[in-house]
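Only one chain is shown below, in structure tokens, and it's the form predicted alone.
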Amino acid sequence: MTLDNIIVIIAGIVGIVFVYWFFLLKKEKIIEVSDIKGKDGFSHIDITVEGGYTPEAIAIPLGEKTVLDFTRTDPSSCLEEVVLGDFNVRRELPLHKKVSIEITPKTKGTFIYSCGMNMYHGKIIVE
């Protein structure tokens, strides 16, 4: 076996391990918002929109009014809009401006929100 064959085999193994880790072992970070209160007395969570949504997953309590504050810093046209289908919300996200969306979940579960083209997703977990 020559040196170039060994290098290709090692690079292939490293690539397989990376793909396995990235798609199967990567754990999403869930932000709990029950303790984050704004001046208005409601729970607030800041969501940055840049190449997706950060944080990607948030957990909020059932029946409590929560304000999602989206700030888009990515000029991509795909991220110009956010859609919370389960809450019947579709909002434009102007570049570098905060857009606040108030929701009050009525049922427990996991609710997905996305960009207008349904390419980028976030998750609201109601507990």
The other form holds:
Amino acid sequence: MTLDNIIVIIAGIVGIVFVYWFFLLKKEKIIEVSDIKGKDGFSHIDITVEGGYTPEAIAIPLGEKTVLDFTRTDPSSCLEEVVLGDFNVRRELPLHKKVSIEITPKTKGTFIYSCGMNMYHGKIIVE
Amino acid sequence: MTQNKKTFSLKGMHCASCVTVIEGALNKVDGVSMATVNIATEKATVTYDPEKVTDQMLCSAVSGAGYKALISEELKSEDEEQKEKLKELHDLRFRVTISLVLGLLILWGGFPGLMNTAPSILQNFWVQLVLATPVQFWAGFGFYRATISALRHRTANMDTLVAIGTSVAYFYSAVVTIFPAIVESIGVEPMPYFDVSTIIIALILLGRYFEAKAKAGTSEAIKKLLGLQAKTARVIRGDKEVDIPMNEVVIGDIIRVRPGEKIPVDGVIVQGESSIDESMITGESMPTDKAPGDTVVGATMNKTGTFTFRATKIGGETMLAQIIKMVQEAQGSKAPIQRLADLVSSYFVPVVLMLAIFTFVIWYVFGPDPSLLYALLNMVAVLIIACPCAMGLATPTAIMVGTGKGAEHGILIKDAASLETAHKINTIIFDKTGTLTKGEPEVTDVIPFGSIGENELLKLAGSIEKGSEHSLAEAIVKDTEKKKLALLEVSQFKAIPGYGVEGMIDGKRIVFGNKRLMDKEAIQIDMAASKIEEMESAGKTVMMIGSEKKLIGIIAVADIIKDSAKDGLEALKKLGVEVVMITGDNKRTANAIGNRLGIARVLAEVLPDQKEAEVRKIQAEGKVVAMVGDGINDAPALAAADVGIAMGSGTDVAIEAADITLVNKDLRSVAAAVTLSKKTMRTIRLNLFWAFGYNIILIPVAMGALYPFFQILLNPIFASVAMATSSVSVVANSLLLKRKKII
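Switch from the form predicted alone to the form predicted together with its partner chain and print that structure.
All chains and molecules follow, beginning with the one already shown.
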């Protein structure tokens, strides 16, 4: 085996391990909904839609109405829609326009939401 | 003086003092009689004289106070969104055209076999570099932008794969063009692959363009429903009739509708008669005749007469708004079948990236010469052929088209899970009254015993039944009204569910109900036995009236079977579904109706609270059960069934408990709902099979799995053709559902 072959094999293994670590072993920062209520009397969470959802994971209380304020700043067509399948919500997210989605979780658990094509994911943790 | 009322959104409010400021500013406008501002909703409601006050005046009053009134903003913003979308689509088409033209020129000058026919200028590598660069960085800019923002979140998507794949081909080609000697020195012929990078970008953008156009078709149902809404209403204010915008109609308004006009909101006819086409809401093609007291539904079409009606539901409360809400919710829900696709797509792109690296290494180390070139091209093919979008679109697009098609036929599906379960239904239980029958029973026989007369017996029955809410009671009361019999005073009235009623009339205790009630009261009914048997065998419901422990008469009531019942049940049998009828009627009556409808399995004498248990019993036989009902007492059974179907003008409670609501009263819709579910599921399965099969088969082919046996490799350009068509084909297959016949 030539030297360049050995280098390519080692680089390949490092590349695969890096991809695995970078994409599949990332830790999410969970943002808890604050107790401060908005003018409408409900808790609000701002979610920025750019290359995914920021914050990626949010924790909200069981049985309380919470408003998720999505603002899409990423023109990628993948992110045009947001789908909260467990809450029966599919909404278009016009660019740079706040779209408020109200949810009242009825069961505890972790619920994944995604873009219309199921490529980008966010997490709602109901506690 | 005519007064109009308008509600509009406000911008810039912070606290309660803003309320006072804005109210003050609006009240100062000449012609405004009242202005109220709500801080919670950030909305102002203004009552004003339309001859004096314009929208402009209200806007300037609010802006003068330092805030902004969004009077016609909502409509405008929807328009703007539409325009923005069209602009995006136009922009995409422009990028596709430019990249296709430049890509094809490069392909002509660079593709072996074609290049000999091309002018020499196109064969020049530097010219190809100049042509490929705008495609890579201008047309393909979106791929880079999406990749960078995704990488910031440590996620990757299809754009990442395309960006990496085309960049590899482009930069390799650029090196070949700029430093041919270096490439030659490692034993590789200096041949650029600008055709690969440009054609891939052009084709993937083309696929995206078609996909965007097709996807717009999947949400057409909502747009159609929104389009049904009337724009104005002719309201009678004082002695004047004025046309006002829909959002100014208030509950209690008297509205005039002329022939050929749309009914603006839900209400009750006050005066006049007409024939109304409700097909847009219920899917029923025959117009319905309506008279004073009848309800009318907003967005339906008045055919013949002129009438006035009182508005009872407006805005978000109307039936149309509720239907739109329900369809929107269903389209946003997730089908259980999607779980596997969800799981796969969350790992898909990183796995493809790892496979691409693996492919490069294997081809570089073990591939034939020039191994670097094979390694690069096969890696690009793997990155380009992988299509996670098809998997993501497979289920939701079919659900969107399926639920939309249902709504067009008056079949409202609560969520995707209900639609999915409905295709497995093999037994359907129909509640008899109001579902198989019209639910408007009529008195057919009044037979007194002893000294009492026919009318006197009916009077007693009518008096005691007046307090009951049962549909049979209604028939008796109606008959007394028709015969103009004055009802008597009843005290100590009590309804005994599943038995009948009791009460005191003129100091005598009267019981009125079924045989079970007579048994309970120890009243002998032998003398009427043959008569009862004869009437029950004819499908009539017989009720007995007793006083002082004696039977004093019997009254028979019959309900009319719906016209659509036979066809509806026949259609279900054709689908292989077993039909069961459930009723509180006694066995003989129930069997007679069952025979007439061709229903073999009849569950008779079931008390309202036992319906749920009967549903569970059938489920325990291993059947997937749907329950069709319409009353409050059906709600537990509807909820217990695998699929609860609420029928027609069912109660809100029944609709709430149901998975599927049939807006019309046509029994053929039950079979149509099952057919729709089966067809939607077939589409989803085909989509998933295609999306998974495509990736499972073509990724190994792109890696070169066929090379050792057949020397077959996948050209990255063909990989991009396959990839671009895969998601378009999934959306197109879902759109085919629109053409399927369900009724």
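Basically, rigid core = biggest C-alpha set you can superpose within 1.5 Å across the two forms. Quick caveat: nothing in here was measured; it's all calculated off a predicted structure. Positions refer to the first chain, counted from 1.
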property	result
Rigid-core frame, C-alpha of Met117, shift of 2 angstroms or more between these two forms	no
Angstrom displacement of the CA atom of Ile7 between these two forms, core fixed	9.5
Core superposition result - C-alpha of Val17, shift between these two forms, Å	7.3
